[in-house]
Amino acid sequence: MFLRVLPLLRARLIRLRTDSPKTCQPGDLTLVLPSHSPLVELARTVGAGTAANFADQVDADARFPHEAVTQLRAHRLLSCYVPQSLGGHGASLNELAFMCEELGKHCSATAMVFAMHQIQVACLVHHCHDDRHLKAYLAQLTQNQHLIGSVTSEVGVGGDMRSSVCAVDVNGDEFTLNKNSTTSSYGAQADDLLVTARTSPTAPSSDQSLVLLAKGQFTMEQTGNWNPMGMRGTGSAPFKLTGKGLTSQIMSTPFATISARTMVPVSHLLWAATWVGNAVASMTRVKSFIKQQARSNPGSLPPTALRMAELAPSIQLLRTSYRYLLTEYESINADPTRYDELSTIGYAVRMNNLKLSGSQLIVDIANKALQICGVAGYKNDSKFAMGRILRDAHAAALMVGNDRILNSNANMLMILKGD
């Protein structure tokens, strides 16, 4: 079935992209919801197939989801956000979010790896401008389907992404850098890297650049283990990074701008989308459990069905809150005259609120689902097992710690005018 469906989806994808849906009129393909786009259908197929089949093994062994990522590569989904003019699919951020949801329904680690890779792609797409080198890199990405890792964490900065110890050391048209990261998700599997670093050895810690390192230009020495409670397949171990390249690989846009306009908002939006997928997985188990209860006593509604009804609004709240902000972000990002809105205090607070509320909601949803399924959900060898979902959900509040975000919001709210 899997093999029969994929060629049809690929053919439909090619047909739709060739038709350039962004220029279509009402009544044709522009009205196709992202949930029904060919890209999302491909992600749905990979999620329900390969990702689901290996999710428990990935979790048990705390290993990278090689099989699912190989499938994403095979369908050229790692470059789907690259504009069509550079050979990509030209996906919208809406489509990326729906793809994260679909993968998250089956394997949180696969969804998060996909999301974090696409965040790096978005940084390059939004801020490459007319840079010949960066555009050439994006065009190559559509062919080589390289996985891009992010190295923003660092020993000595206390988890502050907007501060670096590492510095770019330029000599002529080349540079070198050395970085001691606290966590580098899928660092051992990443082909290429985007690295934050001070603009020079004498620059202050907040004067940062985002630097692209391609395969063969860096070495990474793992300095610790990765054996966490949840999100075990992301391989977020600490590494020592040594890299060198050409100065053309240092993005010209200051990292402060890239962070405010793209990295932070896109991260929070795509992370929230993966959490929705996780929440849907919780609800799927709950429904299945209650239906089994109902079959044992036909004609009556199991008492747990009321608890399921109580769970549904939380999932709806999580989904609608991120989609509302996603629509707002896409609207602003499509209009260069509104870019400054992404750097305002009010916008930063709203995006932080999405991360704070979403990371709490997903834990609440997974925990309530466990309570509904009871012992059947508590047992790891049950078809209603909630263990992996619940453990993955707890990672949401720790990815950029909520206390750090609350502290940032507290400072911004003190000077924010209005609500």
Given for the second form:
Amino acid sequence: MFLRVLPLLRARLIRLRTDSPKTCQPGDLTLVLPSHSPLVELARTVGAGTAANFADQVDADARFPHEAVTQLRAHRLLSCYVPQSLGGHGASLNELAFMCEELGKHCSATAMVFAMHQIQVACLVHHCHDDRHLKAYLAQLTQNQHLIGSVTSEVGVGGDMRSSVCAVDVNGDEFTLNKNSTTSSYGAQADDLLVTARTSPTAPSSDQSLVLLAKGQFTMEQTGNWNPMGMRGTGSAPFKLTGKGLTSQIMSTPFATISARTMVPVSHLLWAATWVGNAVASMTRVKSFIKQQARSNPGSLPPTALRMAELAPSIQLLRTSYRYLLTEYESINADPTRYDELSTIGYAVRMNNLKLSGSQLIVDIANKALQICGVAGYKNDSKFAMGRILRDAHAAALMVGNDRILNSNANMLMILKGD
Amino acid sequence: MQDKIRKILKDHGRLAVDANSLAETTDLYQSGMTSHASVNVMLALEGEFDVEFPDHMLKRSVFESIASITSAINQIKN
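Let's compare: the form predicted alone is above, so bring in the form predicted together with the partner chain.
Every chain and every other molecule in the complex is listed next, the one we just looked at coming first.
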């Protein structure tokens, strides 16, 4: 059935994207609610289909979700955030978030790989300015559907993304770059990479550039195992990177700016969206479980139904907290005169709060969902199995450790006057 | 004022270079000041000059150089 529907969705997408605004009819939900956008519908299809079908296998084998990512590529969703002027769909961040939710409902690893890739795309889209090399790269992305990995972690910096040991070593119009990462998600599957490094071998650790390495310009040697508790499909092992490229691949915007304006806020927003997907997955199992209980004893409310009702506000809280900040972000990002607001301490604290509260909420939700389903949720071979969801949920507080973020916020709150 | 700012940068900025050797417009972040260190610089500046930076001024561009810090303090004082 999906095969018959997908060409229609794509045709609708092309029609919508090329229509001028005046042809849009009032009340057309596709233009008002991103959840009804054709891009989100495609993500919903991939999520409920391929991603769902292989989620348990990906988790059991701790392997990359090849099947789902192949589908995302087939629908050209890896370049959906690339502006239409460069051949992409020109998706909004709001649409990306809804897509993450849809994928997260079925396979957290697929959703997180998609989210992390789009974070890299957003860094390139927001900061390529008039650089013809980077623009050409984004235009190519719409054709080759390359998966972009991120290499920000490094041995020796204690988990601080804003600090690098490695440096870009420029010689003429070429550079070399070697880096030992502690975790590089899907490092073995990434076609291209965005890597943080000091701007030169003599630069201080905080003076960083973001460097693009394209397929064929680097090798990634895995230096450790990947057999974690959850998010097993992300393949976030340590790697030794050896790369060489042209100086035109070093982004001209300092990484400090890219980090504050795009990488950190977009990461926290899209991660939160994947957690909402994960939370919805646990609620879906809970509802199905309660419904089964209700059917076995018609006319009376199952005793755990109240626990289900208690769970719903938590999911709503998680969803509305990130969407509020997403709306704010999109509003600022659309107005160059307001970019400075993204580098304020107040904004950084708010974004960090989203990561802190969201990562705690998702564990709380998944844990309560397990309690409601009881033994049926505890069994791995049950249709109410909560194991994978709960294990995946625990990654939220660890990917960029919450203590690191608390430390940062504690520091910033000392100087911040407002809340 | 600039001597006091340089002293604060020397004590709290964790710069990779001598604060006395910095030009007024040298980028402090490129000179090694981290976000964490910049907060300590802000706290010390508030104490030294008896000012309070309003939240909208607590941003990277205000603390990126000795010149921008000087301008911000003058703006608050006036």
